[in-house]
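The chain below stands alone and is given as structure tokens, in the form predicted on its own.
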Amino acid sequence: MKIRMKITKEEEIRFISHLDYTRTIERAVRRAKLSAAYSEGFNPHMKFSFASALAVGVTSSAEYMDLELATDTELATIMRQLRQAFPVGITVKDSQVMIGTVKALMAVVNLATYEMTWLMSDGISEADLQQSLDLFDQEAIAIYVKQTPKGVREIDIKEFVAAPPVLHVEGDKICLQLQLHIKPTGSVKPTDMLELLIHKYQLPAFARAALIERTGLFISNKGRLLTPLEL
């Protein structure tokens, strides 16, 4: 049987890598004493998968994972055992049993939403922030130059922007909401887009002071958004 879960990556573990996050979950499944299914061969692996890797430093209220079990078990029992086994920083928010043939999460999830928050600096107004975003919106292309271990890579961030960034200001708290495509060829990190907005469009912000949360992962099809649990 296959279980699909919506889980979190919270503030306590925001700086662990995606690889360490997956190892943490694998150990939790073992502690929960569930009958996890394994691949065959000389080096069997637990059968579980995620929709999309999350960047280091970014929290999430909406990660999705599939877990395959070798024997049928009541969903309520599985969730109770997992909730007891997960460490601080990972919470199961929702789950369901997937019936029939199910496409891999990575093959269907194509849109991510993010929320960035930081504090307003003295002398900066909401109009200053909006002006930077308007400049970005008016551009047909927006090239972000990224240094990678393999060299310099130029990325047109506009190809990944699903909707114009939305700005909210409450008191001295600034909130910027993003919708970014996840493509078969790759995706961009919200931190890449924030760096671009700061350095090319003079968005008055300090990237390292921003708290970034992934708020959703979706299947976008002809203007309709579904979560992986709604398939």
The other form holds:
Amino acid sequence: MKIRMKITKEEEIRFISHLDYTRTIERAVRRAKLSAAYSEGFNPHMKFSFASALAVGVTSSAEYMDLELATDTELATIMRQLRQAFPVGITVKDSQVMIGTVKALMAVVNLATYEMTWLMSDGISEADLQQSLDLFDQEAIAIYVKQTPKGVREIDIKEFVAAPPVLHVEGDKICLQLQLHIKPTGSVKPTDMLELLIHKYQLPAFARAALIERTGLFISNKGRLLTPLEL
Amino acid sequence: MIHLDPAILSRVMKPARYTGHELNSVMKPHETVAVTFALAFPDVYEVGMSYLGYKILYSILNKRTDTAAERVFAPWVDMEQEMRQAKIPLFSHETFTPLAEFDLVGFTLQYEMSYTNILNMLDLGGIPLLTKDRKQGQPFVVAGGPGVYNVEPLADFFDFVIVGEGEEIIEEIVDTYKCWREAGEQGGRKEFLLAVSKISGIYVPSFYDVTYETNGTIHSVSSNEPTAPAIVHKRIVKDLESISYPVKPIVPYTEIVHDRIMLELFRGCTRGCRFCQAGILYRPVRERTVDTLVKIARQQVDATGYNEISLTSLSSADYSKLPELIDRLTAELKDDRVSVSLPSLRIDSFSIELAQKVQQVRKSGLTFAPEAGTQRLRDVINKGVTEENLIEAVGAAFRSGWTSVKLYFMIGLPTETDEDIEGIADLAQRVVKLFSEIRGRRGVKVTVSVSSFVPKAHTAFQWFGQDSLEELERKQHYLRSLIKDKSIAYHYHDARVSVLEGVFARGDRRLGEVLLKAWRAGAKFDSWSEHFHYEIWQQAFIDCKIDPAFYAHRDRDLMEVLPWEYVSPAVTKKYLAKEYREAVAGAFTSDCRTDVCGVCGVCQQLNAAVIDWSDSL
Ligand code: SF4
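Same protein, the form predicted in complex with the partner chain this time rather than the form predicted on its own?
In what comes next, the whole complex appears, and the chain from above leads the way.
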């Protein structure tokens, strides 16, 4: 049987990598004594998969994971065992048994929403922030030059922006909401976008001081957003 | 409590090294306990987290409701820079408490090249480096681990030292500390040191004075406290069945060096290789029972979710009930899909059979350690292995499908000549040939890994003058010139590091100043080649007017007073001297685990005995 879960990556484990996160979940499944299904072959691995890797330093309130079990068990039992086994920083939010043929999360999820928060510096107003965002909105293309270990890569961030960034200011707390496409060819990190806004559009912020959370992963189809659990 | 700014963490490499919260880590509010103990490892997280000794002590200390034990590691250089800039002191990974706020701070001495990291960590933690500068209210800084068997170069930095196995003594130390604390710390730090020095296995360096001869050797070592013992003998746990084993080890989020369950089958190894310090330090052999091991393994798997168990001991293949153990472990853990691995193999076909049984994945290749290239030299070091043994073992491996082997050797061993170097190349070549004979094709990979011999305290070779740097490098290059076959990869270690290790392995108290100087000049992470700066050390020796050759390269007289004689693994000097003579004669000493007792002194002086289950049903 196949189970789809919505889980979190919280503050305490913000800085672990996607690989660390995967390994941590695999160990938790083993501790939970679920009859996980394994691949055949010389070096069998547990059958579980994610929608999209999360960058180091980013928390998430909406990660999705599919887990395959070799025997049928009641969902409530599975979840109880898993909840006990998950370490600090991972919570199960929702789950359901998947019926019929299920397309891999990776293949269907095509949009991510993020929330970036940071503190307003002195002398900066909401209008200053909005002005940079407007500037960005008016652009047809917005090239971000990314330094990678393999060299320099130019990305048009606009291609990935699904909706204009939304700004909320509450006291001295600034919150910026993003909607970014995840394409079969790749995706952009929210930090890349923030860097671009700061350096090219004079957004008054420090990229590294922002706390970033992935708030949702969706299947966007003809203007409608569905979560992987609503499919 | 230290708060780590996400901005800092997002700038450093591998930030998960610093953020704690791992499964099975124990967080106790410090106001609820009487004693806080920092277990500090002088290297990065991934290395320190793989150290079994701390898993054991962590579990024992935290089982006590009156004690909190927490982990501390050396931050990598990028993080150190951030911490110094932001004035963040070195902190523990559980409650993010600054190091200076702990009652006791323990360091483990695993290798000489980590000593500058200890100074650096004390400094980062805001603790005075020298014992004499520490005041009431500051932590006691303690050392344990194999390095304590010559802790003299660090004598100025440690308040006291734990000699031998820690399971029992660590609790006695905590009890003594509690008593002193509850008595209002009467008599100050000195009074506590006096009390703790009465525990068998504790060495307080400041209770001893050393005088020197004009030629630089030691005239005498005398205690300046009437109650300080003349010789501190190690502590051992006589029966491993009597102590608890950590069944809920911490499971790191990020990958560590040994990212698996470590199951300690036994302690000690009495094969008697004469270069090997561990063989002397951890005597006598004491095994756990199969029943206990299977039980522990089950509990650890349940508590961690790991899918690999490594059977760790000095020479795991020597466990007397290994086939039975492996069968039972495999049966017990089959449904959990846990694999069992043997980290070290003996050079015989029995080991290959076992390896085949446990290692389904062949990616890693097999490792053997003939140590020396000729039979003559293998006899000198008492490596009871012949060329035929090796050929048989490697042959079995090739027949079972392995296509790569790693061979470990040492150069610079006592009595070595160029013929022995040539023997290494010949042996490697024979292994290559063997592969084509057996498999009828090319395509084998033989890795020859050569380290430079470092004579260690409390071994038969403790009197032997290490080869000079020039000589070691000449031998390394000579060997390279002899290896022509493309199927052989040749690796060797930086001989400068080996020589420096040689200095500290048999150094005395006067080297403390060199350590300080080198650390001040920027030495740290010396065991990481990218951070090793030989010039810093050379300059430090010059500045302190100390000739490193005096410690590393000088042959010592059998009558000489050795700096490390006052801390003893309970093997007698007389036994070691006899072994040295037998080495030169090429005479064989058998394994007391299966043969007669060689009267090394351990069992006699510690009232202990070998525990081996080979005769039991
Ligand atoms: S005293 Fe005898 S039995 Fe005990 S470790 Fe030494 S040689 Fe072996």
